[in-house]
Every structure is written in C-alpha cells, then in structure tokens.
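Here you get one chain, nothing else, as structure tokens; it is the form predicted alone.
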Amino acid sequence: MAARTTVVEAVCAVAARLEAAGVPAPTVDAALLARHVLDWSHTALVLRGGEPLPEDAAARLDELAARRTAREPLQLLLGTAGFRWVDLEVRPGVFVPRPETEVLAGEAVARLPADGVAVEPCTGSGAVACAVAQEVPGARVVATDVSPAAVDLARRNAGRLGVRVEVRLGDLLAPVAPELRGAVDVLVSNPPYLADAELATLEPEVRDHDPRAALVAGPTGHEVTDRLIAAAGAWLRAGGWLLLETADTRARATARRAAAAGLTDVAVLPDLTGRDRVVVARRG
C-alpha cells in the first residue's frame, strides 16, 4: 500500500500550483489552506505536518486550491480577514477589507476622542468601523452603505466582536442622525476611488469578486471623495479630521481638492508599501 500525502507534502504540492497560477504568496497562501481544512493552529501545523493528511481533508484541499488558483480571494475561502486587532466574517458580494486599509483605521483611531463621534461611509465588511469601535470603546461609531449586504454583514461582524456600531442603510451622511451635523470627530471613508478605465487593471482577486460599486467611482475616480470633501465642513466639529482612503494616482490631487474646500492641515500619509494612500484634512 503506497504511503499516504503528509501535510507538508500536501501543502508544497499545493504552493507549486498556486505558484504557477500566478498566485501572489503561495507558500503562504498554501498553508493558511491547509490550516483552514485541518482546523489546526499555525503552531498545530508546524509541529504535526509530518503525519498523513486525511482523505477528506485532501479533498477540501485540492477544492480550494483549485479555486484560489482561479484566483478567487483567500479572504473569500477562509471566509474571514484579519483586520488591525479583529477578525472579520466576509461574504462574497461584499467588499473584502485588505490590510493597507488597517493605516485609515489606524488614523481614525488616533485622531478619535474616547468620548467622540465616527461616522463611517461605505463601510463595507464593517471593518473600519469595528477597529475603531474596539480600539476607542467610549466613542460613538456610525457606519453606512448603500448595499443592503454590506449593512448586513457589518451588523453581524459589530455584533460578533460585541463592538458598538450603529450601522444604517443608504447613500454616504444621508442616513446619519441630523444631531450629529456639526459634532463629528471623524468622518472616515474607504469609498470607490476608482476610474471607469482602471477596473480592467485590477488583480482578478479584486477585479472579479469585489462588488463593481465598491471600486469605482465613476470617469474620474473622485466622484465619492469629492462628494465626502463637500460634505466634511458641514458635518465636522471645529478641529474635526476627514480622513479618506484614495488611490496612489491621486491622492495628491484629493489632498489639494480637500484644501480647495477650504480644510487645513491637509496630507498624504503612505500605506504599508509605501503608497500614497491616505489624504488627512481638518475643519478649521
């Protein structure tokens, strides 16, 4: 009888077909795989992968792998993403939280009172908003999206992580409490900051599962953010931040249209590859 696949022989096996797809970090990729079908820990894995693996373990596996060599996103397999200090449910239909949007989080969060106000649009998973939840508990958090799945799964993320999050269905601030105009701390916003013609450029991870409205603003890119900038004078306390997640293309150009409206203290902040990323900008 021929010995049966060992872990690790499974997962190299599966790395190489991740790596000849053109996965981006296979071998992690592989392993997080395994992990997710053996429900062992990192630790587990290391220590124990020399044993035979499964017969129904190996065949989850090679199903997942088949799908991740489609491309389809890890988050989306695993059915969870980690975010800053959480970790999320994701679905598909629903904008997959990725970590250069943990420096926005991490923005708000060191901007926000322990007694302020957050409000969050196009919220998405909720991942921003959760992060900021737990990692300031006496602020308020409101969270929007105009999709009703993402309202959903955000409720159910605040609500598994035991965060208060108040999260409402529709179109950026139009659902937001009038009370809160003019005592905002922090609006933060990872919106659709794509043009039209950038979506075709997209990884397929992104490209092929992320919900087309999650991505792209429209011909420019800055229809969303334009409309955030607008609306941030009027929805800011004095001294309050918006704090907006843009492309690397034009974040310089979202920084000077933040100024144009008459917000100070304006700056581009990096992501964790280096990216222009985040345009920060104050209510005077």
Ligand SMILES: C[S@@+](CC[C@H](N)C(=O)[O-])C[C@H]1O[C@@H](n2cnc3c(N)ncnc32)[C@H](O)[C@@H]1O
Given for the second form:
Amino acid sequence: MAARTTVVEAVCAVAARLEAAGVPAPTVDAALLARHVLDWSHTALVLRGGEPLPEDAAARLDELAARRTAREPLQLLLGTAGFRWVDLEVRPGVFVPRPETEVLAGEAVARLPADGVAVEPCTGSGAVACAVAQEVPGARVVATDVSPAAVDLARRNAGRLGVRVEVRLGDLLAPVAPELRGAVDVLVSNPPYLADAELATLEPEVRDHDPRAALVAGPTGHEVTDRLIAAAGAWLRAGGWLLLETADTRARATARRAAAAGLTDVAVLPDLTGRDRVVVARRG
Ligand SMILES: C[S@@+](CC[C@H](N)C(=O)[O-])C[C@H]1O[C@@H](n2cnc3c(N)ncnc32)[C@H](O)[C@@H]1O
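The form predicted alone done, now the form predicted together with the ligand:
Whole complex next, starting from this chain.
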C-alpha cells in the first residue's frame, strides 16, 4: 500500500497548483491553507510536517486550493485577517483589510491623545477603528459606513475583540453625534479612492470580490477624499489631524488639495512597500 501524502508534500503540491494559476505568494498561501484545515499553529506545521495528512483535511485542502486558484482572496478562505495586533473576521461582501492600511492605523494611534476622540468614516470590517480602540483604550472611537453588511461586521469585530467602538450606518460624517463637531482629535479614513476606469485593471481578488462601492469613488477617484478634506475643518479641533489613505498615484494631488483647503503640516507618508499612501494634514 502506498504511503499517505505528508503535510509537507501536500503543501508543496498546493503551492505548485497556486503558482501555475498565477497566485502571487503561492508557498505562503499553501502553508496558511494547510494550517487552516488542520487547525494547527505555525510551530505545529513546522514540527509535524512529516506526518501523513488526514483524509478529511486533504479533501478540504483540495477544495480550498481550487478556490484559491480561481483567485478567491486568501483571507476570505481563512475567514480572518490579521491587522496590527488584532485578528478580524472577514466576510464576502465587505472590503478585506490590507496590510498597507496598518500604516494609516499606526499614524492614528500615534496622534491620538489617551482620552481623545477618533472618527473613522468608511470603516468596512472595522479594522482601523478596532486597532485604534485596542491600542488607545481610553479614547472614544466612532466609525461609520454606508454598507449595512460592513456595519454589522464592524460591530461584530469590535464585540469579539472587546474594544469600545461606536459603529454607525450612514454617509461619511452624517451619522456622527453633532456634539463631536470641532472636538475630533483624529479623523482617519481609508475611503474608496479609485477612478471608475481603474476597476478593470485590478487583480481578480480585488476586482471580483471587494464591493465596487468600497473601491471606486467616481470619475476622478478624488470624490470621497475631497469630501473628507472639506469636512475636516468643521469636525477637527484646532490642532487635530486628518489622515487619509489614497492611491500612490493620487497621494501628491490629494496632499495639494488638503493644503488648498487651508489645512497645515501636510505630508505624504509611504506604505510598507515604500509607495506614497497616506496623506496627513492638520487643522491649524
Ligand atoms: C476601501 S474600503 C475600507 C474599509 C476599511 N476602512 C479598511 O481599511 O479595511 C471603503 C469603505 O467605505 C465605505 N463607503 C463608501 N462610501 C462611503 C460613504 N459615502 N460613507 C461611508 N462609508 C462609505 C464602503 O462601504 C467600504 O466599506
């Protein structure tokens, strides 16, 4: 009787399938899918890789590998995404949080007083708001989204993590309590920032799985960031910060628009890959 495939052999076979399908990081994805079906830690995968792969795990791994070769996002297959120090639940129909947005959240944490107020329009899964609330537990954190599915997931993530985030359904700052006008220390957002025509150029994981309304702002891509820049003067306290994630191709122009709106200390910061990504600006 032939020996059963070991875990390591199965990971290598899945990695080869993913590579042939053009998946960008095939070995990492294959290892994470194997960990998921086995419910093992990273250490267990390393130490027990020579063991035979159980049949039920092999069948499940085969199914997930097929979905990944069809370019379903890894995080949706795993059901979770790590973001700074938290693990978030992710679901189809809600934008999957990205590592580059960890820079945006970190800038918010660095600028938020211990008992300050942070508002995050366009929260999606609640990634930024939950990370900020976890790292600055004494702050008041308010998050909004126009998508009921996103609001539901952000509330669920905040509840699971045990962090205090007020999640409200509605357009940008419209659902935020009026008493916070002029009292916000950090207005932070990763809004839709692509132009209509850019949608077709995206990787299949993004184009076919993230909601269009999470990606595309309108004909120029500046439509939502312009609205947030225009609102910043009314909602920020004097000295408070506006922090916006945007496309690398649009960051310098977004910074110029913030300066033209009268905001000060305008700068563009790079993401984890060195690309222009985050625009910071201050109400003078
Ligand atoms: C790029 S996703 C970012 C999600 C999350 N902040 C993150 O970084 O993972 C943009 C989010 O903005 C939401 N959105 C789009 N237009 C909005 C608006 N006018 N007001 C509030 N939320 C909006 C979308 O539903 C989506 O969840």
